[in-house]
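To begin, one chain is listed below as structure tokens, in the form predicted alone.
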Amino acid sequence: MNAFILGNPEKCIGCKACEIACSVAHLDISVVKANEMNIPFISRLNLVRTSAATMPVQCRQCEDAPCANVCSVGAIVHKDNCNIVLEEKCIGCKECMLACPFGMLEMQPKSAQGEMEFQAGLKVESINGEQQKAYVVMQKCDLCTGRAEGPACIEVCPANAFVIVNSEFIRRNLNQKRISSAQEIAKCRYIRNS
């Protein structure tokens, strides 16, 4: 079973520490150098604010992933109990964005060592003449795969608003629900028999 991260709207304080931590965790250079080079900080999760709730939302790592199922080039694969985007295969067609039921995939500029990558042939016409077109790829939560400390958003959240939903978490919750159900049924029978 794929693990995923779930935010709790009852605990979230809307501080955006999770977005910042996610951005920093996915930089391939230091934060200081990224700032000096004016590289945008791009998060793979989104803090959603509505009148009813404030909550971080990110990829649910679907078992039968609609994004992977529609990807015509096979750029979304299952690895380390997680669905990840192989940026080198992504052609930026946006099929996966449309298929995601949670709206959690976004096109982002591709960079290496802090330098934006540009397409070889496609140019952009502007008032300044033809310019190189940035190479953009799909990005989504990868559970900070390869990060020794685990997901950065969980580590920095001051409100402990995140939980990793995995098979153990689900098993515990199902057992608690079953026990509660059994107790309610037993209580109803006791009341009827009294």
Partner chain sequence: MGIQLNSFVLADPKKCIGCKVCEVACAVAHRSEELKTVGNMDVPIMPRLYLVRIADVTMPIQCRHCEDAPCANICPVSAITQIDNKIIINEEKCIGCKSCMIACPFGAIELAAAYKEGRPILQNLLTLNSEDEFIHKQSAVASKCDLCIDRSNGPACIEACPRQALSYENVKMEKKRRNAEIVSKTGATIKNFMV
Second form
Amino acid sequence: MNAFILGNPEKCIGCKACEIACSVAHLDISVVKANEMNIPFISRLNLVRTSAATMPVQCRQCEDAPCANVCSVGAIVHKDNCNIVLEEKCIGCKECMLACPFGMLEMQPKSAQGEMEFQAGLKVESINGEQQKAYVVMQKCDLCTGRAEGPACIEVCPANAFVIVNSEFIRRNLNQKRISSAQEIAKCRYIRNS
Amino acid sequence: MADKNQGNIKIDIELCTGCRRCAEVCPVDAIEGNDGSSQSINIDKCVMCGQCIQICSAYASVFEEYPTSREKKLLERNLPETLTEPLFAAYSIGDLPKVKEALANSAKFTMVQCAPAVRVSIAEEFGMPLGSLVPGKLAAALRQLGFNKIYDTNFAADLTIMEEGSELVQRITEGGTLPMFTSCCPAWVKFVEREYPELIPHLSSCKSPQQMAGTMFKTYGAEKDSIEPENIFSIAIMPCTCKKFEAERPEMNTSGYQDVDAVLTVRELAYLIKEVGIDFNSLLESSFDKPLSMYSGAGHLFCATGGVMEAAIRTAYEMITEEPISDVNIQYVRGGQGIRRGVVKAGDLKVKTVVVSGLKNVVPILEEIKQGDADFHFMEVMTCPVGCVSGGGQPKMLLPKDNDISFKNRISSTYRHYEDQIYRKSHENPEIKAIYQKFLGEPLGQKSHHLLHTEYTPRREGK
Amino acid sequence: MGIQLNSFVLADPKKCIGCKVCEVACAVAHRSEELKTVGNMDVPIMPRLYLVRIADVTMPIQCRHCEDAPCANICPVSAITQIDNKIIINEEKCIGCKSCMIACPFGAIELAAAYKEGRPILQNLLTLNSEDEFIHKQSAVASKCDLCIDRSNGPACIEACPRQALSYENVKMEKKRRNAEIVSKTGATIKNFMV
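Right, the form predicted alone is done; let's see the coordinates for the form predicted together with the partner chain.
Below: every chain and molecule of the assembly, starting with the one above.
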């Protein structure tokens, strides 16, 4: 069963520390260097405020992921209980963005060592003349796979507003709910008349 | 081996939920434990009939984790690792590894026998209607699996009738211990040995058809094919889990070799057929191998309650009167679970018979015998609800409520197949006549007594 | 008259012995072909009701078909709807995001590997990340009690229970019955205190 990270709107204070932690965690250079190079923050989760709630949202790692099942180049694959993006395969067609019912996906410029990776063929023409275009690829929550401390957003949150929903969590959660339901029914004298 | 008696029926404590439905069907109260807790089997009491396996619905859920993995459970149960069916708490230890090894060993000459109840049930494991009659497909499947000789327990059932019928006539006319009990159900035999050891002399000394067939494989069959008996591996396909216990009884080696080397239940044979990739449903019908396969309709009736009695009456009647019986169909012995009493007039003799189906039902009758109140001559006992067609090694219904319809259909197929046979009486089977002429001599003769009869072991002091 | 409420199946913990026949019957009832023997059960048993066994209670738990179903209200793809007074998951629409499993307060929804006629249903394009071959991932969808909507005899669990521990709860009828009962009792004894 895939795992995913779920924010708790009851606890979230809307500080956006998670967004910053996410972008830092996905840098392949130091924060200092990134700052010197003036690289923008690119977070894979978004803090969303509505009149009903404030909470961060990120990829739910659906079992039958619509994003992957619409991708015509096979750039979204399943690995270690997570759906990951193979950036080198992505062609930026944006069908996945439309397919995701949660709006969790984002297109971002592709970079390595803080440098944008430019396309060989496609150029942008404008009044300023012809310019190189950076690759733009889909990026989404990868559960910080490979990061020893686990997901950066969970680690940084000052309000403890995240849970990681994996098979152990779900098993425990379902069992607890079933047990308390059974206990309530057994306790109620009138639920059964026959 | 039997003395070790670890029992081959087990309850997986990780899966058992303690509903105790098995205890309700256990004929010997061998299942012990509190409601809601894992149960255990008292192996001294257990007769290995496998009815607990048939009723158990405590399966291993994919939504739960157990300390022991499915792979390990399959290994513990001797089941193929490719098996996809769900596992239940009550199970029997299988013997497939032994059989696969023998099939793969070119130095071994494999001889397989099939009990009568197998041909009316095995097709169920391949999605065919309950009780489908498939002797031809069964033979074809065994041939494709590579068994060297495909023989039939039904032949040995006819042989059993020759010996047991003669024994009954001898006991009646010469004043032996009466009433005589049938001895083809190993669970019943073990029950007498443990619970009523003082009644052991009542048991017919005849081996069961499985063991008689095994003996003939390694003597007559070995001679026919010029095979050294020690190179023969003898396999029995049975509807029964207790037949495994019977095959391992140490005294079952009167030919000098163990009569039966391995027993597979119907379910195990189906696993093997699936594992090898045989498409059972589209098999072209084949036939069993001569000579140890020809059978009368009487021999085939062994798989239903009353069947041994019916077959024995036909032969005993003609042995006593030396006249053909007026109606071969003896309706009063047929039926379902319970007790059926009746009388057959054979000349001046009135032979009183009792048929018991379901081991629990026999207890009042045994008490009657102990009190000296029994006035009958011959009793057939089958442990399972309606005889071997309802055995513990038969295909297990997903829902126990389907048991009744499966029993009914298997019995009706049994009688249909019986109607199809040329010979209706065991003693008219030409191959039976031949085996006595060429090899055994006469029923109860020296050779047949040595090879086809056995002794019993009291399993506790008489009461 | 008012609205018609959704009925549901409820177990009686006083009768349940924990045999799990209901779970097996549930799995069998949700196969498209009729299966009789265990040997024909070629996929794992994935029931839609779940036996709970704790110290003093044994009973299966299943969907209550809530009038304001949280599972349906959280579903991002509207895969859960009410049909014929039953809350039903459309397995074709479900994307396996598991939101409903978290939302249900009874634990009545499981994630079940998808099979059709004994074979895994594979996803169109989602593959396992592997260097040398494309292995399509098996579909997994939310699964819960549908009150055997396609079965003419009604819920299979009720029929299979050897202790009659499961019953179909029609709460409105039960309410009327209890109303009538209390009126009868009051009517019979009222003269004693309304002097």
